[in-house]
Amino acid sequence: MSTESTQQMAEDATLRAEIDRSLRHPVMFFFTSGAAWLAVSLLLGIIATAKSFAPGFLSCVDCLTYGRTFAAHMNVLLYGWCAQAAFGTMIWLMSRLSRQPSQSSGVILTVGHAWNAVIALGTIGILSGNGSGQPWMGFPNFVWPCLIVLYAAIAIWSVIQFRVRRGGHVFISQWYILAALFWFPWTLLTAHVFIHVIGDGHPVFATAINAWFRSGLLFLFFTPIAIASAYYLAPKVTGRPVYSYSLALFGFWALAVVGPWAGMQKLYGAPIPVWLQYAGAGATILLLIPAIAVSVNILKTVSAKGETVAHSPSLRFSVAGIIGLAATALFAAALALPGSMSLTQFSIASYGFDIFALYGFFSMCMFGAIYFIVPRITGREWISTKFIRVHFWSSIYGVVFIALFCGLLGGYLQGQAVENFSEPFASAMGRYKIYTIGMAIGWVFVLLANFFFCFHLLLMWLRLGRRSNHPTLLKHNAHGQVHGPEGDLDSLQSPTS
């Protein structure tokens, strides 16, 4: 190896370490506070699920009625955990790929504290009976302007970081991050302005906009961030370039073209223009195209490194999340068909889909990113392989049981029973009781998984892991040899320019 090449590698390592140090506090704050909100959401989810088959459970506590706990559960999951995990991953990826240390970490950290304060006030508002009543928009109306302002600070910082990037290259992950940066405020502002400012409280109008918003938030913000993390980690950990950059470009534009049209199929049979319902259904089915393109591209990238996938804590979660992306698109397409929509529209199937998309796909990708990023910004090894293994398998079992078995299967059977007019409604609704009990059991598995995750993350926050110059969880084989460390070459993502 030439002296010039060695010097360049040393300079790159120094720059990466400087970037990691500059973002240590805001990124760790987003990850740890998000993990804490995830635990709160899971507890609320267990309470809400238990109340669906045992209405008397905690009936003495007025703020824990089913309607309030379920709304708080979903909104805390979305804005407490998912959004903060996305922010931490997004700002770290943008700095790493732009090759620029952060000069405004204090501002980002302040925004993080303010975001958590607003989420706490919003959650208290829901539990006290002052929620808006709209799915995924359940916080009191004062919350959304605050979220927009706080998000603007993160977005402006990210755009500036991209603008001052070194080398002028635009990497695959940056395509998705930049798109998500602009899609999120467009989706959030459009929905809230049309419902709370222009809509004048019209219920059908508000329900239609809300359906579009839920789809947009999932496919135009959470999905791009998750894909960006996977496109970053797959080549980094395996040491192989992305399988096909043409396929990456195709998947990105397919999502950009199709994603904004999805959502209205949820109002099948409602008094809105029929073409909107079928356009939403068609767009949702067509989301299979970008999902398959991304999944094939990333799985092909890691296919020759099966042992690395098995031993890398970050890649294991990311690959599971990308498989979850394909399953989420298939799940969404199945629910969007008019024949199935008539059965599942008012059943627990839609909740099963939401949980599978937000946890089985998005959260699994975020866990992969966190397992990769945290050792680098703390300079410490992950402490326990057993904790990570329990977290992974408990998450897989829990989310599959909740979403696919209890949500999808239970939702279809519930819909069939409700559509059978010869059967009393109470009897039909009672048929899905066993599935809600199973869903509560599944949530216990997920809660157990995230107990180990939160505890492990807290130990890393306290910097109790072993100090390492190669920040990853090193895995020894039977001969005492080490698999690792996970790669740190940013150039494995081919630039577009």
Given for the second form:
Amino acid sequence: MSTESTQQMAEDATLRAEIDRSLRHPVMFFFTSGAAWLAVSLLLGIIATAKSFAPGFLSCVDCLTYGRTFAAHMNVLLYGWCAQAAFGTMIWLMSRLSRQPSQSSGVILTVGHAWNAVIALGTIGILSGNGSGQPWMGFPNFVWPCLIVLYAAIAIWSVIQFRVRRGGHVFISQWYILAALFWFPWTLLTAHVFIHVIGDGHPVFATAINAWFRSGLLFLFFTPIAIASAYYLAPKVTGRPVYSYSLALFGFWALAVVGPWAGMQKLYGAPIPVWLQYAGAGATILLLIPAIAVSVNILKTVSAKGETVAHSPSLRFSVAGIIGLAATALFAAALALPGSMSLTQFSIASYGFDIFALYGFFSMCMFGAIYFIVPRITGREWISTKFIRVHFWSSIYGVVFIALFCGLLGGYLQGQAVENFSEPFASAMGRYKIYTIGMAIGWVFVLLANFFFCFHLLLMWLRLGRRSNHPTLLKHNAHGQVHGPEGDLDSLQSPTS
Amino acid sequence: MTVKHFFYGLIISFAVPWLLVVAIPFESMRSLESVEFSEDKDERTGPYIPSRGGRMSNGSLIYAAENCASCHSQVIRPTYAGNDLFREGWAGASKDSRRESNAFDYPGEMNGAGNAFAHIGESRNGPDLSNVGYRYEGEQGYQDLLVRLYNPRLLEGNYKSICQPNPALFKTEDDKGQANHRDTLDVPTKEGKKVVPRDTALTLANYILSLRRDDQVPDSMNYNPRKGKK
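Return the form predicted together with its partner chain of this protein as a structure block, the form predicted on its own having already been given.
Expanding to the full complex; the earlier chain stays at the top.
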């Protein structure tokens, strides 16, 4: 047995190394350019938040009015950072799970450059006063067909890899990636065709479709990618099987069945059919079911290995992200209750929710994936555990403060003041102003976190990481016995690879 | 679960809500049937035709590009969804004319690229603008609105406003001593300079003045709590 399995393990290791090598450039490109866009988005976010309590701030710069800055901040966050982090994770996971090295890295890399160029043009479009004014679809119209075509050119290779997969078994992560591959273009194409191509529908229903698209982008693209990453990392890093396969199956189909109904509760009280508003609210509340199924499953998988969660950066971020998933679903359900919709629909709670979902849940899972993937594709280990710690704690502190304290609490108080029609409107504005000051402070923490993250990632991209066979662990005296004596990775790997 | 079944499941679970929530309502709202006034209740007959004036369509393009909707809503929600009807000045010029928003209230509203899109709004960091036109009546109102767009805190009694200045919509030029045009802003400037609005500011101001959504609607779609109590 031993010789056969040893030979098998050696072959597996060679295959894995081959896959990692084949994807090094496109995946690193998506991660580093995504991280750079994240930094741009955070700067824009801080400017926008500062302008909400100090409207004169930078008012001499024409292109940085609040409206334009805010739109640029959200769109850069979504399509610059979130989408690219998702692409990088998606193509790497699909290759690894299909056990097929990528044959088309050059194409993906080229298309990735084009994607970045289009995002840059779109951002310039918004800041120069040519934005569309549609939330989450703020770029000028020419951007959307480009993004759809570029997405197809990135995603098609993952579908092909799945078709030619070795082994035949379909992993849980693969269900989620395949579903995301299928949901994202359908949602984006729907929004683009109905709003921009047909273009002459009912104005209010165009807005409703935009609301549905936002929910779709979050729950049917970013969410499945984040869950796929967590379902891969949790068993991989702890060395334990997924807690329950049937719970995973249930969680997946619950998301597939409930997710596409959500979104139109954003137009609560607007002149669209009332049942659509309540269907959206109901579905958003029901999203608690898949979110809790996934969270329980993953937390149960890692629960016996508390120490690993604490020490492995990728697992620590993923677990935080999965707790973030449950909290995101609770947050969404709280906002979708009819009683609270009238209060929070037009308040900073919606912005707080967007940030919590995109950063507190999705980005945390992506950071987890990045901390796992980057050492493998670059063949270098992370340089500083301090940087990772600062990144983790500042992120958590910043996003919880922004979203839960300022967004949720501030949003309810703001909504209450607006609903209290006997009070002058200025009192609502006063409440809003106070909480935006808090948000700005929160953003500074997130910016600090990402300064360390970007810098660290850049060093890794330049292949300045540690040449070590030891994984980076967040504990002192990490160079214990488990991984044997520390050695130079290149000299250790050369005979097998 | 085979891969084939997996994809059938995905397609069905997505296509059904897509049809019911997006495609079919889109098509049915694309051409709304007009609502008739009734002789008994409205004291007039004929179809309800929403009235809007001004350069509203190209004004809404600028409203979109400047992303005014990130802070201002344009919807008066029915009482099941909020108290908008009751807030002073939001739902109409007077207590008798106030009403909730209806599907006919957004003709010609566009996104920045000229596609039909209503600016329902993201938040109410600023007040609702459904009937903002009434807040700037007459010549003085027009001047005030331009000053407000230039820098909201220059308006008397408005120094606490957190609304953004929009210097990009205006230009500062040399004051050559001619009589001031009606559009010249009464704002403090450097010696020998004056601030005049660009076309974009005038179009946006016109759009804002056109936002008056309290015309009489047929009784069948009027839910004003005071209706009939004249």
